[in-house]
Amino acid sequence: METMSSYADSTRAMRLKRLFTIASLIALGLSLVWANHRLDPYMVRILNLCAINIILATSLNLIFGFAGQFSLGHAGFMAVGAYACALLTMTPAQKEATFIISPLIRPLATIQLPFLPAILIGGILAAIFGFIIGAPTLRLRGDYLAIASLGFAEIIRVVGNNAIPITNGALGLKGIPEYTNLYWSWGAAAITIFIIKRLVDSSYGRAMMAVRENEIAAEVMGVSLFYHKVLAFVIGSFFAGVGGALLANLVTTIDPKTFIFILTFNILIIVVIGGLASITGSCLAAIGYTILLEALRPLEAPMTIGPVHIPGVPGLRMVIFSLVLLAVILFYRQGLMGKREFGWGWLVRRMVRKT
């Protein structure tokens, strides 16, 4: 009887978790509809950036937090996805007007695809580059891998500056269709969280974490170091490409300077503040970082307080975020969430006990 009662409680708990998950997704969808119709374009832009940062932070956390590979090449993968998606969604007339120094190579000059296939192609190309870079460099560890991946990102930026028939060089791409909206960005963020969460909870995720903790012990137990490192790197690169594609079709103009090292550094700040190996932490930190970054923007503008005039200080926001990062490292060494994840377990247990 006790076994049957325990089984019934377990079944009821699973049903309640699914019910709460479905209810939260419905609530998210209704919130997006309300925000899309009620909020001004500036607030909608911030919410879109929140979702894109969630995608980027979660994908980097898969590589760095769960697989333990310190990569600094996320901006390069974003650039691949952004340029690919932008070129595939622009009309032939827009491409002809944009490429004034040298015409765009064929068949890109005449191809135009819907947004979804363009996003997927951008992500796949970023994943291919992730494999090409990851296969030889993931044999390195720690700082050596970071330097190699940073070098890749810089190579992509230099190629973007010089491959004028493909990227339009330093002039960049302008007139990119503004397809990214709340439904695209938050839908992609939800799919990213779902896929990475399922991967982390699977045997592949446990193997990745084993590699992160002790490569020698994991290899002795039969875990393929190369396969699981490359798997994390390729999947993280794919979602970085997706994030870059969404960003390109949100800001409608990109150039090589968009994807400098500081972009990877910003994403790394989000991951460290939220907590390595915590998807929940990456999501919360991405939202907080994006909103706070805009809220602190007035600090960089000149201000007059009574008789006192304070000149604007460019970059003051990043100084504040650096101080926040330093405080987190000193007092919360595992990040704000550590390795914890949000779940319905605590609420479900209480409900099951009461019944």
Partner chain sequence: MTFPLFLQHLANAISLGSLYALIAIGYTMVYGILRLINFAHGDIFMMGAYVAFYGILLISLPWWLAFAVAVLLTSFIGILIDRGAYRPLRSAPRISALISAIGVSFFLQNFAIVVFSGRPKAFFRPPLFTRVFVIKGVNILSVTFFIPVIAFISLAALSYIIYRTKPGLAMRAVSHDMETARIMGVDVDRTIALTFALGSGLAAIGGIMWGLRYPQIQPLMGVIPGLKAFVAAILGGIGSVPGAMIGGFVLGLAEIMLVAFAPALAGYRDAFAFLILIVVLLLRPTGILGRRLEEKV
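Let's compare: the form predicted on its own is above, so bring in the form predicted together with its partner chain.
No partner chains or extra molecules come along with it, only the chain itself.
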């Protein structure tokens, strides 16, 4: 009798959880519709950036927090996704107008794809590059990935500046269609969270965490170190590419300078503040950090308070944020959420007990 009732309870709890999830997704959708109609373009842009940062942060967290590998190449993978998606979505006329130094190479100049396949191709291309970087470096023990991925991000920038028939060099790409809106960005963010959450809860995720905790112990238990590290890295790179693609079609102009290291640093700080190995933490920190970064923008602009005129101090925000990063890692290493996740458990437990 006892087991029967607890079984009934648990199916009921599961049904409730699913109900809450669907309800909150609908609420999110409705608030997006509201935001799209009522908020000014600046606010909408910040909300879009929040969603893109959620994608980037959860994907870096997969590599970083769950698999324990130190990747500093996110800006590079974003660049791959951004350039691929931009080149595939621009109109042939726009491409001809943009490539003034030397024309775009043949098949790319005439192709134009809808947004979704372009995003996916951007992500897949970034994943392929992730494999090319990850395969030689993740075979070794130690932190070679950090330097190789950072080097890769630099190579991508150098190639962006020099491979003029494909990237238009330092001039960059202009007039990328502005396809990214709240539905695309938050939709992609929701799908990213769903896929990465399912992944880390699966046996693959368990294996990744085992590799993170102790490589030797994991190997002895029969976990393939190489396979799981590469898997985490390639999937993380894919979503970095997707994030880059969405960013390109949001800002409509990209050039190699868009993808400097500061981009990777921003995502790193989000992941650390949110808590390594907490997707919830990454999401909360991504939203908070994006908004804070905008809110602190006046710090770097010239200010006049009464009779005192303070000239703008560029770089001040990054001084503050690097100190925040150091403070978190030194004194509060678990970050906002530690390894915890948000779930409906607490609410459901209360409701099931009551009735």
